[in-house]
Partner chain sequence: MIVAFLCQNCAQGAANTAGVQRMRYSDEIHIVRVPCAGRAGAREILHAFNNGAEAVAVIGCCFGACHFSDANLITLRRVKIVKKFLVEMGYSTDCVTMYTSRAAEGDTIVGDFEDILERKYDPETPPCPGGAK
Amino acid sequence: MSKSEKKGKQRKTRKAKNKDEPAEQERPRVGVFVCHCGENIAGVVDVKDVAEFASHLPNVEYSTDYLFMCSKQGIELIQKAVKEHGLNRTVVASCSYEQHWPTFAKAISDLGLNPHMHTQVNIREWCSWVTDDKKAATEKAKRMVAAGVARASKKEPVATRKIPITKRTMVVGGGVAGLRAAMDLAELGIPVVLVEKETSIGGHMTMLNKTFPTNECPMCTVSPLLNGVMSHPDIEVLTLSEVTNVEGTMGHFVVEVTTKPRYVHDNCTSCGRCADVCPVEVENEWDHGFGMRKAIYKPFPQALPSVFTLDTKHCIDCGSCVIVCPVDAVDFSMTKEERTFEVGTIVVATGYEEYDPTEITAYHYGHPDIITQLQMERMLAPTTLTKGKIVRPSNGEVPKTVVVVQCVGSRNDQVGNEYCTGVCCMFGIKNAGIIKDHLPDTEVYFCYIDIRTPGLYYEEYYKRAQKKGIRFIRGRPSTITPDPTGDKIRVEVEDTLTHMPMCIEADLVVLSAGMVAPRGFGKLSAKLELLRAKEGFAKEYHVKMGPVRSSRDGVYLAGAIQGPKDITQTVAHAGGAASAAAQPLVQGFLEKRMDTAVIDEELCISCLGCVTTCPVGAISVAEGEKPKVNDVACKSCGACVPACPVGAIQIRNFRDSQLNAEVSALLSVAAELEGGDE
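In the form predicted in complex with the partner chain, the structure of this chain alone:
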């Protein structure tokens, strides 16, 4: 033991040289408060004994126990003790740091003490709840309190700094979530940059024909928002654009955006003469196989910005469009553009993608008469090839039997999507009903596993669909196969309620494909350093308490990128994201706890170990100088501390001296208690 003591002393003498070590503070006067937490702690730990033990520890001026320290009375008890005994540090032995450190820190900061002078010792989760033996638990609690007191005695005040931030937001994704968020932010007077990778804004909502539960026209619903965003003076809309790089931290992100050339200038009047003369006709991606477009096109008539786009992949360079354009808007010489934006916060609203059912080979998606719900929406749209009529895509005939199949790519472990999309029941019922409305003589079957219609007017909507005579079959089809001897599609399914397997000879099958994370989101999330759930969606900060915050400070999530949502939920979620993203910007500054890394330049030998170690790149070094810590970027992880061979870099309140004091106290008390027993 003597050897180790000596070592400790050596270290202490050397550590004392650290200039940044908090200057001589007034003598520590520690108060220890042991909480019963009802029976949670006191049922196992002898709290009176612990409080008594604590009163003999070095620097402890006052020690007591109480039934519920976090209660109003408990806090008053602490505040009274601080005042009466002139305490300058508090130790509460109760529950976890996460649960009640903020409570007690606020209690002492209300009295003018620095909140960081409070130390939380967790004798509930880490002691009373995991130990059976009452004696052992009490001993363990004593050791923990001793360690906590040692740590508290060494603690230093930490300032909270106000950091000015860039008052501008970037919204990535121009679907209904992005539009809502952009609008809400702009209305608060915050300039917004809206980045959309497609040629026009509006996203999936503009592809839909009707929305549940009112069967409203989504284009009519969303167009005020579309127009509002386009004309808002505080919103800059960048279409055909993608985020290519993100630097910086909350309050000051530097985002690089690359815009692909449109080959048509903004002075385009959308007269459409170019498309009239364009000789190239290809499938319109927007219509999912139910419409055509030219090589120079607008995906749909109401598309915004109301500017045509030239698709160079299919263009044959005939130049007809250049000739006919009355305003000389077509310009083959346009090139891609890179721009950099400084923004304070970022809202990610990249939406979802419809699941591609090709993977479920038993369903034979790819046959023209087996389509997805999104394709059904386009088929029902008046602007596509079918002009809104319901037909069999293979031959243009009116279908006599239609089968709607639920849970395609959702609730399916085989394809890796265990989750329920939650929206398909409603849109499935909606389209089944619309088919029945259009074609009353057509049999419409609806194959489902469970109908999930929670919420106001949703079950009612289901009931209306039942009234229309749709045949609801509780069963998931095993196979959907084109009949080799005819032109029907055979759907084999068990009606589990009558226990009868049945084979439906269908003319048209509509698959309710689930919602999945958009392809390519991996790249964006890597640039934004976002955590993703295993399903591919962006992971929220907390599923209950932080659904619009992402895993990264300053980046917020809006809409279906956080998980499947219907339009109502998406809009509400996006509004939440907007207000969260606006909050620091409206305030005008960030509050940052300065328990960050500090470098003692005298001790530093410029080995740059800390610079290479820092996982967030917060330490930089200029030629001929000592390394510097960027206080705003530093996330206080402390990975740099062990990297320093001389102990020159430290984290405030997690300094070597502070951590070592805690460990030393713990182990020496342990030896003492053990010795006392013998």
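Switch from the form predicted in complex with the partner chain to the form predicted alone and give that structure.
If you are looking for partners or other molecules, they are not here, because only the chain is given.
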């Protein structure tokens, strides 16, 4: 029998013993392609030596190296080798699986091969980036390539299914990020459910007096978006609402939303008569201590929905509001409402909170004349108690000396926030400049660690503030102490540029508090099964290539919930999140790779270990039947495999036989290399 005839005989396949066992494939013909990655890999790993070593491995028909395998030329090199050498499996030794498996899988798929016959071996993060020892890195790369080839030789083709998707999105959070995302989605013809926990939409942007670098009115900027969202036929706005449960997977989420009663119906005309007669007056939370409201109220004049809300916590049940309402909108019998929505994707845009400086005891936040930047914004607003005038909250007098303190609660290891908020410099410079504009004779000091103004027109904005006469001091105050014998506030700071200690007697201190993840986000992230960074913000899929994707498929991140951002960055980020969330909905289906769990019913003893272990509920069992795997829900995480006492459940292309071959090759080559050294 000739050599070619033998190969033809070897390529014949046999049927599997049962539907869960992979059929024997034609003889593996593996191509190995080792990437230089410029100097990222080749600077430490001898890639030519690795490629030469791979050429002698079992089942390897072709092996080579190239400067950039992921380039157009590199892809063409792989495709040419597949054609010329009859390769039915490829192994690329380069960067991470997440970054480059799709690239090379598509390259062989375009030639008619199953994309799952490609194996990615990461010799960058695991070899060249972890040592400067070239010999050790090269030997480890050889071991890993050998393991990859062994596993590739046992790989099985895996199908890809097209799964219909629910064409609707839920946006959680009604700040500027949520509004932008909702509008962008709706403009694509995708129905949107917008869920906001507060009484109105708009978020922090509606609390601001001016925005940098143009000092324009934020309400004038955001009002068209607010009104557009409220009036859009494809957007349903739910205020006073929270997500209480999330089930399902990307394409088919089932979300439960609980809406608290407003005690005022939507036919409210916002005439304000109810508030006029209400005898109760309390602090308006929206004004951060610089405004008052009634027990029945709208948080601010332009609030949307333009409907009053009854605060039952402070209401004394006098009934005056019911009597004077001309449209009988006030209704004390309203109760909470629970609704369920089916959506294909979810956008999380729950924003941020201002850091509470109370825990920095040396700054004595809580004193009436020591305030934060958001409080300063409300002081400057014309609709609050101060009517836009800059005064000392303690006595209403005009301050003669104001100190602005940067990096309060950020860039601070002691409070656990090492990150730079990135917005505070411009925020503080803006308000320091406005103070100087309003009160030219007032001394304004600006205490900072570093001035950070990355952005178009930001540096110019900073220079204009310097020209206004603001005194910039490079140093963070050690203590801020109200003088017990007078009405001044002593700010002790060292100017690190001149090495001069200073004690400034201030009338008003403004703290630029950092941006932190919102309280309560932990509960929401748990319901959505999202990973969080150590700082508390939602963890993105990839810091560079997937900043709007979350750790869970189908859930996307918009704005400051992914990390501190200014308004410009937030709007851009929200647009990206909307685009990512819309893509599968516009397409109309999901492409799901079926490298999922499979159960051998002949081995299964129905112990239900896999059912209880599965973190996404992808395995279920009907009475009198064996457990079944929902391929759509399965995340291929493998948690079920060790839970099975008889090995009845396996992951396609992560089967024990495939992993054993990989480990055996790894150990075998390691022994050979060690023996060679001896």
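Residue numbers count along the first chain shown, from 1. Each form is matched to the other, and the largest set of C-alpha atoms that superpose within 1.5 Å is called the rigid core. Here the structure is a predicted model, which is why all the values come from computation and not from measurement.
- Once the cores line up, the CA of C95 ends up 2 angstroms or more apart between the two forms.
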